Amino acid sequence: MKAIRLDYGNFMAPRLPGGVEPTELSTLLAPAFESALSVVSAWREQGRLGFLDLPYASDSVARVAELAGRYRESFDDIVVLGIGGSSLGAIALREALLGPFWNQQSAGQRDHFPRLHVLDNPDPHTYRALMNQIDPARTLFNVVSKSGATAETMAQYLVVREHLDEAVGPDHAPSHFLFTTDAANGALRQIGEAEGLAMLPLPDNVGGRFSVLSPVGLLPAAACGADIGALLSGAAEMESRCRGDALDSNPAGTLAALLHHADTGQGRTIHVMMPYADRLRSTALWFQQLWAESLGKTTSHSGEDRPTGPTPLAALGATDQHSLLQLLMEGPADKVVLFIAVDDPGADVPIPRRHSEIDALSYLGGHSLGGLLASEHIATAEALRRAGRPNATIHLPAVDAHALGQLIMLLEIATVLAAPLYGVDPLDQPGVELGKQLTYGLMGREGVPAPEIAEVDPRWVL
């Protein structure tokens, strides 16, 4: 199996005008990385970074495989109820490993594996539209919430439970649920134990946005035929590669150090992830949450609290060359771009030689769609370099389970290595809690007072 590669030459001077000088790698970035690595090593020894152990969790994987085999024979559809870290990873795995239009394919085209749907946003229109498309008697609902208190997910569970009671009867409804939740506590654990529902436990030391390689992501992917063994094997290989304490041989450390330096040292506060493959579009959205929620915090500096953290932005090549590239080239110099390129796109599509008399078309003939996409990436990276705009490329050998496992682990480790550079804890999300409490109060949760909401001022309403 081939390793993915990180090409960061377009960050470096003199190749990039105004780029990072090679001496800065050893005199500035390497010492900062070594300090960050010592913090991360201490976190690991304290048992806080459970995602690093997921590729080796054989007992958990065996349980996932057992349930996946059972469900793929019993159900035509699997619906994941979850939000944020409980949904984005499953969506990323579905699109990357199952391919486009999975749910639109016939049963034969899918080798009779189930369709996979994810309901994250509690939009009633989306809920009704999906329920009109599936047969409840042939559907499994995988409810994913570690706490069992996620308002959006639990509301969807209550609605689905009522629907199933009516559709298949209250005696049969429990067999249509799988709870992926905390091993000991929470509302889902309480309900599951009381009613004998199937459950998959989540490790205490794995948070939602780092949970894609846990049962959160593995179960729905495996039930639809994805090779989770290869996924975890790739993740294990990258975890091993990123243990080293030398910056020039640690891809996650290099990525974290360069992106942090671009932000804090050069004012490039917006980090754009731009894969050149439709199948990786949702991986960029998954990374957006990982980078934002882990690093966007308030930290103490010289005795004063101040906000810190970069702003991630998900894009797609070549689509967003037609929406963002003008801004990336000539707009404010506050952005870096992290491309993801695919060496082997798989089944390519040749471009026929037609209309040779038309210059705007004749040059395309004899090439392929995959070749065009690859050329678009190379050209865009070079254009940005010439404009003095830093960019790097992660090269995947192919969009397959082994490469995706490497990519996921690379980005997760880069995130926790970047956190000490910013002086923040990557595992908490205190800024999210106020919104949750206000929602609880507005919805009348017991013990949470109704909040005072600023009144609408008619002067500011058009």
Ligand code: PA5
Given for the second form:
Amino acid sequence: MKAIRLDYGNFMAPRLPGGVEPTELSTLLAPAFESALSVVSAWREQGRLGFLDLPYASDSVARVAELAGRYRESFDDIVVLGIGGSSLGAIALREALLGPFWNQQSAGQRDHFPRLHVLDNPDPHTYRALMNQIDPARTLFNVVSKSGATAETMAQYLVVREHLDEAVGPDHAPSHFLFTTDAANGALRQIGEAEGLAMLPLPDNVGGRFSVLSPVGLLPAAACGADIGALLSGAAEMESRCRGDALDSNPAGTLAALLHHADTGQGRTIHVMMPYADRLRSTALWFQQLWAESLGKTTSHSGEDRPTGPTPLAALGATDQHSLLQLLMEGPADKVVLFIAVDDPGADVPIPRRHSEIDALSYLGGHSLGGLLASEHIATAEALRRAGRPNATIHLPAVDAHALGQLIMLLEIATVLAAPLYGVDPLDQPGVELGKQLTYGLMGREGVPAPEIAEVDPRWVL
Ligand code: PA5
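Same protein, different condition: the form predicted alone was shown, now please give the form predicted together with the ligand.
So here's everything in the complex, that chain up top.
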């Protein structure tokens, strides 16, 4: 199986005008990485980084495979109810491993595996549109919530449960639910245990945005026929590759050190992830959450609280060459671009030779759509380099389960290694708490006072 490669040549001087000097790698970035690695190693020893063990969790994987086999026989549709780290991984795996139009394909084209839907946002229009499309008697609802308390997910569960009780009857409804939640705590666990529902436990030390390789992402992917064995073996290979304490052989360490240096040393605070493959668009969105929620925090600096963290931005090549590229080339020098390129695009489409008399078309004939996309990535990376804009490329041998497992683990480890560099804890998200409490108050949750929302001066409303 082939390994993914990180090419960061376009970060480095003299190739990149004004880039990182090779000596800076050894004198600045390597020592910073070494101290970050010692913090991360201590976290690992304390049992905080459960995601690193997921590729080896064979009992949990066996249970996932067993349930997935059962569900694929009994259901035509699987609907995940979850949000944030409890939905973005499943969406990324669906798009990368099942392909762009999975749900529109006929049962035969899908090899009779179920369709896979994700309801994350509690938007009533999306909810109704989906419910109008599916047969509740042939649908499994996988309710995914680590805390078992998230308002959006709990509300969707209540609505769906009522609907199922009416549609298939309260006796049959329970067999249409699978709860993926904390092994011991939370309202979902309480309901699931009281009603004898099927449940998949989440390890205590795996938080939402690091949970894609747990039952959170694995169950829906496996039920739809994705090769979760290859996904996990790719992840295991990357996990072992990133144990090394030498910066120049540790791809996650190199990525973390370069991106942190670009942000705090060069003012390049915006980190764009731009895959050149539609199937990886949702992986970029998954990374956006991982990088933002893990690193955007208050840190303490000389006894003073300071905001810190990069701003991730998900993009897509070549589509965003016609949207963001102008800004990336000539706008403020506050961005770096992390491309993802695919060596083997799989089933390619040849471009026929027609209109040899028209220059704007004739050069395309004899190439392929995959070849065009690959050339566009090379050209864009080079154009950015010539403009002095740092960029790196993660090369995937192919968009398959093994490569995706490597990529996911690479980005997760880079995130926890970046955290000590920023001086933050990657596993918490204290900044989202106030908004949650205010929502509870507005929705009348027991014990939470109705909040006073600061009045807006009518002059400022048009
Ligand atoms: O990454 C995270 O921790 C969050 O994005 C959570 O996944 C999200 O808030 C949903 O939480 P829960 O899984 O508890 O419903």
